[in-house]
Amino acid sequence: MTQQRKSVHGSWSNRLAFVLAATGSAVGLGNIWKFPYIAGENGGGAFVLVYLVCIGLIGIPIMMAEVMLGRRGRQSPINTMRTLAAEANAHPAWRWLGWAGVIAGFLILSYYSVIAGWALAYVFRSMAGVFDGATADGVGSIFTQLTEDPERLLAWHTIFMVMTMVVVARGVKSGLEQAVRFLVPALFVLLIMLDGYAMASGAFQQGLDFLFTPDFSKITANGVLIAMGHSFFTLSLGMGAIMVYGSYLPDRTSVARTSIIIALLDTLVALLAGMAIFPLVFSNGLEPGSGPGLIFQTLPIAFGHMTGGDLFGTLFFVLLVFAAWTSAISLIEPAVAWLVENKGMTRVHASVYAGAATWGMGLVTILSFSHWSDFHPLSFISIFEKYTVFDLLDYLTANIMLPLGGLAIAIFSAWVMRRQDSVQELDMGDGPAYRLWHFLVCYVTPVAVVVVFLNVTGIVEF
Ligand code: PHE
């Protein structure tokens, strides 16, 4: 196996710890905040179907590839790619793949933290009973009061960034492993309870129809790209987060089985969230396509009307913050690991630098909701007509950078790395399971990513 290399950053205590950490990375705002609103904006069922197909055919194989590369390289993605490229006699430029990932992680975390800040703010609003008996209009105005106030957003964003960097500074073993152990199960329980509430709300069937009855006339080429981009985003793929977690993985763990478990859990959380939210959207006459505020404008209505709603609301947003927290850590870990390896910094120093830079970049997102809300830099391109700087940042990272990163990872593991090395590293023999994986990363993923890109630019149409 990989006895020859050891990570300087330590490793997970066991397989379960890795599964929990990787699930913590995957399950986050992407599942509960982003999935419902992009599904809502892109017509529902058909979008969900494309997303599910992408998870199966692209997401799981790429996750296996990332874990495999990380475990073999045992360093930050930049150095892992350099080492593995040398091992395969390939061009050293492959390390740029690691760099692209670090930049993507930095950009994603800069806005991710601002949205996590909304969730933090909602913890305190629920606790104070602000949503009691709330109407859709009332909740809507609570939401805009928050997002249009840059000072408040800045305060919450700062708190969230500090929380993230404190855990990152403490390293792989302490903190992180403990948190997810409790978080993921608790999140499930609360989501199921919310689904129970949605079921009783009257519009459950309508919500299910919206999510699961595909109407292909409603989906556009851009919608397909968004679904594919989201399959990378939600599984934390294409930027080295899972790769760096893989580099702390003990040898002799089944990469295939763990990847499938993580992907299934992640998908389940997203679907449970969608099933809780859309019935409420319809029973309260809200718009499914109302954008990034969707969960912050719907769920509080449910909490405001159920017995014990203040308590459940508080718990729910606490869990959402936790889910975001465990994802945020993995967004910055590749950068911190590199600073430690190459700049000789301690983890604490590295966390301070990386965190401060990300915090500063967050201002762009904060302003997008207030002073810059009418600033649409790419309005001359029709799909970006209404996009704010935040929307563009999200689009660029999730729909362009992550799929391109995933494409490069697929090409590297299928075409550049020696076959005997991937057989050895995946440790499932050379039988049908390995061949299926190899076929998917060799052909299916690259072709799918390229075709979807070309389709959006209008070069190819299907
Ligand atoms: N997967 C996380 C979520 O769904 C976001 C994320 C993306 C984390 C990329 C790490 C890397 O919220």
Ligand code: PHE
The other form holds:
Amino acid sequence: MTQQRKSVHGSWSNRLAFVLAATGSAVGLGNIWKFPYIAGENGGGAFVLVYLVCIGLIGIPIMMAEVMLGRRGRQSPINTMRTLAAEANAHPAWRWLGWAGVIAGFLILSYYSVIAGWALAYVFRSMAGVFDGATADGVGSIFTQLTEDPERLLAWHTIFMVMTMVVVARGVKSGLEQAVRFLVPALFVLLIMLDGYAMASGAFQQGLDFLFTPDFSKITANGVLIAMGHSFFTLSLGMGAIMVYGSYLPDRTSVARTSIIIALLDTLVALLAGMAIFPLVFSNGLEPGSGPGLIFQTLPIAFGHMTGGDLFGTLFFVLLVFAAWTSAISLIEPAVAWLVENKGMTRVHASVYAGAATWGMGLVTILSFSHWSDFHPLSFISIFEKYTVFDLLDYLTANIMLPLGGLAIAIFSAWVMRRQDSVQELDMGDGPAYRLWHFLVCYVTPVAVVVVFLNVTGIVEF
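Let me have the form predicted on its own next, following on from the form predicted together with the ligand.
Single chain only below; no partners, no other molecules.
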């Protein structure tokens, strides 16, 4: 019974603390960097509508399942899955689901911290007015100089990892909880300020129309699959973060209600980011579908040609850093929790070991942008012939490990875990709400995740 298990790491003070922490984990570069550009590439409003449907049918059910597993196990994802497999009389190999989440979080953070370092660097560049009057070639040159200089990238990567480990080393209440109580509200305040600034850009209505007026002629089968995939990845599912945060959740807190609130807040951040970015793009005659460079190579042009651009450009990149920071602490927490539980380490020592290993792995990403930029280790496979080591890490985690992790979570919670246990943990009774969740996790979400997985891995193309 879950009431007999207590986490050795402590617990959140209340539901609000968990909501802020899980929202911080879900809200990251994907919401502010990735969502606007994939919406721009896939027709705007129609894509957003499909994305919202996918959040409801895929994201929320799997989030409920992952939080439920975490709270019932009350340990790191590895030990949680070992315990729950034994409880369900299932094969002990299910513990590898926990290992997959911990490893995925470790690998993601190793390159995520390098990208977050770009945002840190841009805070100071924007503050110094580097983008004032800059041309597209000028901004492109600034970006290239940063990414191709391994010493600069190493410095920013190191600073960001130190920021992350200082928070994690302080523990659940003194570290994670105190950080998210400041960072998540600050993130929303910054977004609202940027939206207010976008309202005065002269193209706010055009941005809203692009984002919220569906034109279904612009949506494609591939666009639907991208929306489906992003709805899954944006909630930090399948990487152990939500499971370990769920292990710190108080017993009487509703898993269903908190999961829905977190998904809604995460989606709200993505929409607010779009409302801030697209008016600036349109008012400066830029291209909304300019791809991954939208944030680091397109928006600085806009900030460099608008009144108050230095200030609001700085605020925007501070927002990016805050979003990355809240996600980073959740990505490393599963590994830290396991080291404390299994190796008898203190939080400080576990944080140092996990942080040092992640920092070291990040060197691979740094070199992939400079000295190893022409190194393509799997060039003998056509789909990977131009992939650097960084590209392969990104592909392995986002396109293989996370969807398989989410699929395994759905299968375990719906088909392996005893029905009475999931009814007890979700605390909805065995009524219509529970049956809807059970149907979605049993049938809808596994099929959707398999379809996304087959498509993004190139096994089946749509």
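From a predicted model like this one, the values you see are computed outputs, not experimental measurements. Numbering follows the first chain given and starts at 1. By rigid core we mean the largest C-alpha set that fits within 1.5 Å across both forms.
Once the rigid core is used as the reference frame, the Cα position of residue 185 differs between the two forms by 2 Å or more. With the core held fixed, residue 220 shows a CA shift of 2 Å or greater between the two forms.
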